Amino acid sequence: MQRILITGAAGGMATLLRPRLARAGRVLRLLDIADVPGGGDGAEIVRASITDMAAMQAACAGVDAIVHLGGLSTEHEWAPILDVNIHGTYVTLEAARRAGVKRVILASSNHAIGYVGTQDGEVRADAFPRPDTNYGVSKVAMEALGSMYADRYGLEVVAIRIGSCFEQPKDARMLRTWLSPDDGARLIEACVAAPAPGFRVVWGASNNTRHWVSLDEARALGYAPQDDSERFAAQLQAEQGEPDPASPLMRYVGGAWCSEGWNTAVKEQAKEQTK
């Protein structure tokens, strides 16, 4: 019986993936600090924080692979990002090592390379980090921790730079970054099944006509995407129009997160000065 631990199991992406990853011969162990609903899939529910080493080590017992989706999913001030996203990833990997788990899939993000431009052709999955926010920095740290645990301790780690995983794209920009839930599950299955991946960084996106990123590295693991955001294009463009190509929304992989509205350090300093 295969057992897969999913952290952040109450979150949006985990909720979409859960029914797509459930299958005969597999037990999903679902961990979150928030309530995770039960269901008829036989899942094991664990209420715990990814920053709690003892709890994480217990949750890793008997696990074949970990899908690490836990953490803050948007931009925050530095202290919570450091604790939950960076320290939480360290705890997850270290708990996996202590418990003998061999395979860990990390949910990285396009924001790890948010300041990479979109105008110079396909962006490779291993593009050098250029984070756009504290959140983006946490994903760079996540990838670095995964690399170190693979090289030093022999874990097999795949970091997925996820674009936008929703039932359908929410705007015209997302036509370029969309990862359908079905393709998300296909990618996770490929990451779980791939023989001896060592450490890899791959893109998490569907086979989109209007793509910005290369899926070569993911395909090398056995990923075969079947969805294309183009089927939503006419409706989205009729409702919203096409974004200005000169705006940060379209010039950078990180989109609007590269604009002045995301100056978290400036906002945090102003908050301190008003105390």
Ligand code: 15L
Contents of the next structure:
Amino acid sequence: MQRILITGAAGGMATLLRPRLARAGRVLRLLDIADVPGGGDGAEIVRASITDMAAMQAACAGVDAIVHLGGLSTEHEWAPILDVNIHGTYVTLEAARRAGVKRVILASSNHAIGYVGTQDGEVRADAFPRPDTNYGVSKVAMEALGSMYADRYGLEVVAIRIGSCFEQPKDARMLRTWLSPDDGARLIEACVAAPAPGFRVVWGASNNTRHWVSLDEARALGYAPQDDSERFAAQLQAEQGEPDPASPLMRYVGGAWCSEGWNTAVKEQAKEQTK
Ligand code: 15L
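Other form of same protein, the form predicted together with ligand 15L, not the form predicted on its own:
Once more the chain from above appears, this time first in line as the rest of the complex follows.
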């Protein structure tokens, strides 16, 4: 029986993936600080924080692979990003090492390279980090931690730079970054099944006609995407019009996260000054 631990199991992405990853011969162990609905389908529920080493070590017992989706999924001030996303990823990898878990799949993000421009051709999965936010920095740290745990301790670690994993793309940028939930599950399955991947960084996107990122590295792992955001393009264009290619939404992979509104440090400083 294969056992997969999913962190952040109550979150948006895990909620989309969980039914798609359930199968005979596999137990899903679902970990979150919040209530994870269900459990009647044979899943094991663990209520714990990814920052709690003892709890994470216990949760890793008997686990074949971890899908680490836990953490803050949007931009926040530095302290929570440091604690939940960076320290939480360290704890997850270290607990995996201590418990002898062989493989960890990390939910990195396009925001690790958010400031990469969209005009210079397909962005490879090994593009040098250009994080757009504190959140993006935490994903760079996640990839660095994964690399260190692979090289130093022999864990097999695949970091997926996820584009936009939702039921449907929500705007013109997401036509380029969309990862359908079905392809998301296909990619996780490929990451779980790949023989001896060592450490890899791959893009998590569907086979979108309009695309910015390379799927070569994910395909090399065995990923065979089947969805294309193009079927939503006409409707999105009718509803929202064609965006200005010079706007941050379309100019950078990170989209609006690269715009003025995401100046977290400036906002944090202003908040401190009004205290
Ligand atoms: C992410 O990394 C976020 O977790 C998600 O909320 C989306 O905003 C996504 O990136 C995106 O860039 O579309």
